[in-house]
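Encoded as structure tokens, the following chain is the form predicted alone, with no partner shown.
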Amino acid sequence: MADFQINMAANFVGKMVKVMGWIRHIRSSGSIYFIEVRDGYGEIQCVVVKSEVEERLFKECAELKLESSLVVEGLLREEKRAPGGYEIFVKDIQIINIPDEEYPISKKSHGIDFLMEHRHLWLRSKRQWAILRIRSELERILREYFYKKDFVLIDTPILTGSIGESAGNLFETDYFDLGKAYLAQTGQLYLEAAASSFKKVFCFGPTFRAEKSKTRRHLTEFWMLEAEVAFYDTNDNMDLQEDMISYVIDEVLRSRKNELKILERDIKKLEAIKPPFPRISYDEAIEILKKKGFSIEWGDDIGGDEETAISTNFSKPVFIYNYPGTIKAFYMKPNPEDDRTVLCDDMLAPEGYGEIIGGSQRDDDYNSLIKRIEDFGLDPDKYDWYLDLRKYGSVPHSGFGLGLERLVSWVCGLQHVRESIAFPRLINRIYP
């Protein structure tokens, strides 16, 4: 009997197959059992007819419960009325486990606190299965994109002594006899070092922000893809981001139509994501927000509500570029045309999803960078190695960071980022 997965059913019509999985749903009409089985790749209806199987097997079906694990063998046939268009006419069932208790997540409505407390089981639901399949695919596509572009993957450290963003949202720990170490907020500083060796580099891994935020867009532990390219200016940087996102959306629409359908995602809105993306300056963004009634002045940061308001003006992702230097990180290059601002960009996803990418041209001048570090109240001695990059063969270079969970939320049409990762870490949750 050939290896079989439910998502391969079209290739096995008329053949005997074996499915190893769990029961999603079971019902009986007296002489027939309809058992919906999932195997991690899809779901299929299994039909047990009393007159066609051993009496023992039919009696055992009465003991089965939701989430029982089993092995089903039978004839695969096309059946348009069945979920998915195929069903297995059962010849034999091997029961592996029948739960002693009723499955906690029933068909009735459950509150989000209950579901998060049972996240280890909630992952089995069709919706969560679809979300995390799409997440996995997005990770694959992103890596594929950078390898096709001849980038080199650099695994940057999770424990670091250098602050990459703000000292106010660090997780710190004692590091043997060397003082304090921090969970990395970003791999960017290390990527800059690697870019001087490989020119085009990226990293992809977990990052941590001890930010006491309860918004629908924030996690304390999240995954970020970061890229860095030597000899790229800020416009090259935005071109790369635009090309990457266009490629990712095209690919996920092609490969995950079934999962997007399960989520009832309006894919027409995703199909509209084609380059070029609109680009507006920070100054223009402030004017848009004022016209929308926001109480905001030049020099203020653009927060989540403001991002939502701006992004609803566009059907594609929109770049906001050249923010004031006082509200951006120390490593961003001052704008030579307006020294109040830095050469940076945020990409906002449409439909109100806000920022998914933040990027900038890095300050490649030694003296300018020292001043920026001091202006931010940081100790230049902690950045000796980073400053070395400006002493030996410094070149213009740029990069960005993409928040994976925010990308997943946008692609899947989620209301909260907590569903975009298998086991979310929030300021009020570290279980399970």
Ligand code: 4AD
Second form
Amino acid sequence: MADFQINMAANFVGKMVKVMGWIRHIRSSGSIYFIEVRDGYGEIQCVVVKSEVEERLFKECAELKLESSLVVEGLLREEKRAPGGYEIFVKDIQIINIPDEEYPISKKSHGIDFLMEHRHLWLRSKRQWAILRIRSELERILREYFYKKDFVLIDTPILTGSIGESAGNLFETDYFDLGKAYLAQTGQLYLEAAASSFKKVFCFGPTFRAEKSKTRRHLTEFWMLEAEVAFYDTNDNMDLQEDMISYVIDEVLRSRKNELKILERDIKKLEAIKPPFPRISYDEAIEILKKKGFSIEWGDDIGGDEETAISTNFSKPVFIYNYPGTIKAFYMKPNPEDDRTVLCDDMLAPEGYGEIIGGSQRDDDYNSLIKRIEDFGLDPDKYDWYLDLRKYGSVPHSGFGLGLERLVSWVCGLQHVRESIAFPRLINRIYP
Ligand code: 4AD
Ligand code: MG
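Return one more block: the form predicted together with this ligand, after the form predicted alone shown previously.
Complete assembly follows, chain above in first position.
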């Protein structure tokens, strides 16, 4: 018997197949059992007819419950009335495990706290299956994109000695005799070093922020795709982000149609994601927000609600560029045309999803950078190595970070990032 996965059913019509999986649903009508089995790739109806199997087997079927695990052997055939259009006419079943207790997650609706507490089981539900298959695919496409563009992958450290982003939300730990170490908020500073060796680099790994805020966009541990390119200015940087997002959306629409359908995602909205994306300055963003009735002044940060308000103005992602330097990170290059602002961009996803990417041109001037490090209350001694990059062959360079969970949430149309990662880490959750 050839290796079989349920998603390959079309190629196995008329053949004997073996499915190893779990019971999603079971019902009987006296002399027949209909068992819906999922195998990780799909689900298929398995029909057990009393007159066609051993008596022992038919009796055992009465014991089967939701999420029992089993191996089913039978004839695969087309059946228009079955969900998916195929079914297995069962010859034999090997029961692996029957739960002693009722499976905690039933068809009835459960509260979010209950589901989060049972995340380890919730992952088996169809919706979570679809989301995490899309996530896996997005990661694959992102890596593919950067390799195709001749970027080199640099795995940046998770334990770091210098603060990468800001002092506000660090996880710290004692590091032997060397003082404090921090869990990385970003791989960026290390990517900047690597960019002067390889020109185009990226990293893709977990990053950590002790976010005090409980929002639908914040995790304390999230995955970030970061890219850094030597000789790129802020406009090249935005072009790259636009090209990457367009590519990713295009590819995922092709390869994860079925999963997007399960999520009832309105894919027309995603199909509209084609370059160019609108680009508005921070100044323009403030004007838009004032017109919408927000009490916001030049110099204020643009928060989640404001981002939502702006992004609903556009059907594509929108860039907001050149924020005031005081509300952005220390490493950004001051704007030569207005030194109150820095050369940076945030990309906001449409449909109210808000910031998915933060990027900037980096300060490549030694004296300016050391001043900014001090202005931000950071210890310049910890940045000797980073400052060296401005001493030896400093070049204009730019990069960005894409939050994977924010991307997944947008693509899948989720209400909250907690569903976009298998085991979310939130301010109030470390279990399971
Ligand atoms: O804008 P951020 O803080 O930028 C950086 O960390 C830069 N060092 C990146 C770079 O230039 N190499 O974070 C980048 C992205 C955000 O746009 C957002 O999508 C995501 O990371 N992000 C979070 N996602 C989930 N939970 C959090 N707490 C997040 N903080 C940032
Ligand atoms: Mg940001």
